[in-house]
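One chain comes next, on its own, written as structure tokens: the form predicted alone.
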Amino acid sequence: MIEMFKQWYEARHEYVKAWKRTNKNGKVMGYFCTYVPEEILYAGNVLPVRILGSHEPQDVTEPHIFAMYCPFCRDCLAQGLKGRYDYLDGIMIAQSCLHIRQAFTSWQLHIPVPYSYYLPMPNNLQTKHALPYLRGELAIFKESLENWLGKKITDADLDKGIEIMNQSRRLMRAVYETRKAERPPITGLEAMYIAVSNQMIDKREHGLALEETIKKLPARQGSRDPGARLMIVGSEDDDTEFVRMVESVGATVVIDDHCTGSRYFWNETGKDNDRMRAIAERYISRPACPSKDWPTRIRLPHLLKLAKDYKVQGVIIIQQKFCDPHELDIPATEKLFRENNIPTMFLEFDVTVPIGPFKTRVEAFLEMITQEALF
């Protein structure tokens, strides 16, 4: 069953094109950031699809976006310029960082798409004004979506959208919970396929596969020596080749905190007669992206709790090259784990992962962890 998630991840474009053929009245929205309120999209029978890169060297974005913007945003834009997302009916973003916003803006300018929307998600989520502001912006977005779709999105529709998302989040949490075991029944690579495909596949279909997988996981318990228990923290990461390499040299990634992993699904939307307020509260209170974790770094206790709950022995901190929010976050993150006697290693990612040099550094890091465990 886990092989299905890998297939979905690798054939995501083919999946969505098939979905459109089956759902004649449905539309597909490509989104650039996980602060996009998918509850409202599902309420309108719109399939949300995360726009991700391909990890292939490319040069087609040079006329459109600065070379010193992060490789992830350039890779995302390249996919649009190459026509790989030609099935999208719309694109949208919720404001996060300058770099991915530029990818969105360049897409608007140079790649024809029937509908696009910029959601002004506040960056200072710690102010008392954030919730009423975002609630108002979500209401404006809902009205725009209704005008595009030519139909009203009712409270019953919103309840459906909220439940689709919450059910998916519960199932994802249940899968991640199994990774706390002394011998986790799934690898970090398998968890990455599950988590990333969750952002591309219809949540209802993905959820059925998750339910079947959860039933079968106990039979896999203890089938693999996990080696060193690692955590990945940082920028967007769907680098399957990197995780495969890490786990091939004597480790298991048991937990993560990045926007293609646990940060995406960690909390649910609560109950409230004011559905817009409930959805706004969810996105404000979710584990924060560093672009929104200020002036107080409230994310740090969450990171430490994850590390302790999953019995982490070492942390790999990753940064997409030129990613300013995470670069500013690294000193505080390293200090947090250092003060709690959890070793860290920092790696800077580019469009393609240099497996050879990374493998040497990861092996040295694991040897250090092993030596420290002896004393």
Contents of the next structure:
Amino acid sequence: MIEMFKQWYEARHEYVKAWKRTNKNGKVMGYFCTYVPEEILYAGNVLPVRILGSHEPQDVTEPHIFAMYCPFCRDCLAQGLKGRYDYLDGIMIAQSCLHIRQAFTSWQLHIPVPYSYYLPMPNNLQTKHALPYLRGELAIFKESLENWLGKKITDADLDKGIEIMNQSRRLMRAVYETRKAERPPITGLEAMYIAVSNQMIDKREHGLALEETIKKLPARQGSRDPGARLMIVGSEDDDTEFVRMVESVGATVVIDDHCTGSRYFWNETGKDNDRMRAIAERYISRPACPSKDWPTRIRLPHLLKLAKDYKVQGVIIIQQKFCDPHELDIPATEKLFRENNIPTMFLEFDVTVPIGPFKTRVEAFLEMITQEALF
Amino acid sequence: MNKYPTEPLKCWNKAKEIRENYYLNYAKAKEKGGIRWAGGAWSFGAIPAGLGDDVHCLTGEPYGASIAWNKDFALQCQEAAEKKGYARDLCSYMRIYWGSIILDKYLWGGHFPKPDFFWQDHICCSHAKWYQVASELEGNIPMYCIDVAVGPEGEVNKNRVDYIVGQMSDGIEWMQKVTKRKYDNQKLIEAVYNECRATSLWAEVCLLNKTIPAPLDEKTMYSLYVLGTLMKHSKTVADFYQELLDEVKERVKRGIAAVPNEICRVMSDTQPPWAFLKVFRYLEKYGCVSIGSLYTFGLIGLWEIKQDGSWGAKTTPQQKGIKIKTREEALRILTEWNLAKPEWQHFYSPHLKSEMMIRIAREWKLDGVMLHYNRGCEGLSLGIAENRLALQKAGFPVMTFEGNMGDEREFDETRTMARIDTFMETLDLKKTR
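Could you please show the structure of the form predicted together with the partner chain, as a counterpart to the form predicted alone just displayed?
Whole complex next, starting from this chain.
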């Protein structure tokens, strides 16, 4: 049941190449940040594919990105330099952190693609001016896309794009909802395969697999002792090896706050005759990336609500090495959980993680969390 | 061995005095019932100027740089921030600034002076978060931040300007509520004129360094451009830059050199490791002068391409005969002026910066480039590796050295000097002193 998502995650490039063969008029857009308005891409029959790293050590990005920037952005660029995304028709980014932006700009400079677009997504999401501004920028982007595609994107196309995205979000929320159960029917690792593949696979096809999965999940309930219920919070994270290890030592990841996870699909695009406005509103009000969470910290109450709703016993705070936006939030995040009696553990991630030492630390953390049960 | 005459700048002491007074006036502002605000060096300082003549500011980056020069205090500050849980690889100015709050020690003596409000702008990931944390450390001091990351100068459109002007207008209303003061549009208009004049004049000063021998060297320029990072909107700074320009013109006329044995010209990039400015004096042993950088020219200076295709100081609204009459006009001009800032362009692509650097290398007749891979600043080190490739492709020898503008723990002095020796040898230079 979950195998399909795992296969998609592992054979992402093969999937997209096959998609292109069967969608002769379709184009593929590689995107670098989840603030990219995929509704507009689907409206134009463009398949959005998130560019992620491969978790392999590499030495091809050193001439392009100074080593003080996060390993994730360098891993993403490495995929392009190695030709693994040679099927892309275009690339785009919505403005977020400086790190991933460098992967995009170096890609623009060194890896030829027919189309590239930089969407100046607002950083100040809490001002009333963000909505008209982003609405205007989305309209400019739509026009640019139309020029590239050589066709108009109509309101009916946009309604289709919005519905594709919303349907996918609803299904993802339904899957995540099942994780609230005392004995969640899926593990954190399985959820990660589902969520990350959701960013690479045609949402319509992914949705069919999700519907099937949701039907079968009740039969799985109770089949596994979850152990300690954990939440993972932080930067981009598709490190399946790490989650597999955590869940092998007496724990289950029941919820996450990652852009590769819940932040991506948590809210839907509303209905509005002005489609650009509706889409803008959705991206402004989605759970924020720390780089956009100011002046008020809106992330914190959201994190706490997730922790409570999913009855979390402990939180692993994960940060890509050198990730400034998350580093800037971590002391406040730790304080929040400390004040609410939820223990936290901080781990710094690189392209590859030292599973052995991390295992020792996770085991110690789990012992701490479950000590009452022990004594 | 000297090829050219040299002499100290006559206005040097005045520059030092303006800087000193700036920090002392900020500390003493409350004694006279004045207002204090704190924020970044790129903040729209002209806007709070509309609150009155007794408004004083503290800009975080130059304050951090001042402390960085004092290695012991800088380390204390950074360790204090790290102890609170802030990562060691975050912006070193920011960690120093927070540390100064945490330790409650002001570099100019006494307790750290609390601002009435924070007034920031945001183009780098750390900008808004810097004062979000500072506000928390200071007991929730009101904070306002304007997002200016709307794309490069060449792609400015009405939608983008409206977004910034809208935030500015709301900011004025907010400021009036926070300070309970009535806002004076005329003072805003004056401050906008001052800012345009000051930042254009600074570019004119830098322009004179095209001359051989260069009348100024970069180490000296650091003490001059800094005034623009403190209060670019003030008449004091604009008037000083006029005085400086007149003096540098006179130096050019008389053939006065910054480095009397000048035989080689280079530029640097990003903030220097402030505790190790002797790097620049070491270059002089080879007859090498660093004539500046995109950083010293364009952090504050405003430029434009002139009719002959060369880079020159940006024409101010007053030079164009524009009479600003309303708040809205003032904010719009201030926005458009700042969106042309050279050091804001690379946030959207390194090639925009590479083009400006290659232009400087050609027009200022350079023999090579020294890039500081600055671990202390993610904003200005952004794309620096691509800049290196572009400069090399354009035919300029490039040396890189790693360091940190504010954290001496990340600067290897011996290794850097050895790299300089090697670079100088590749440029066929020998020590002459």
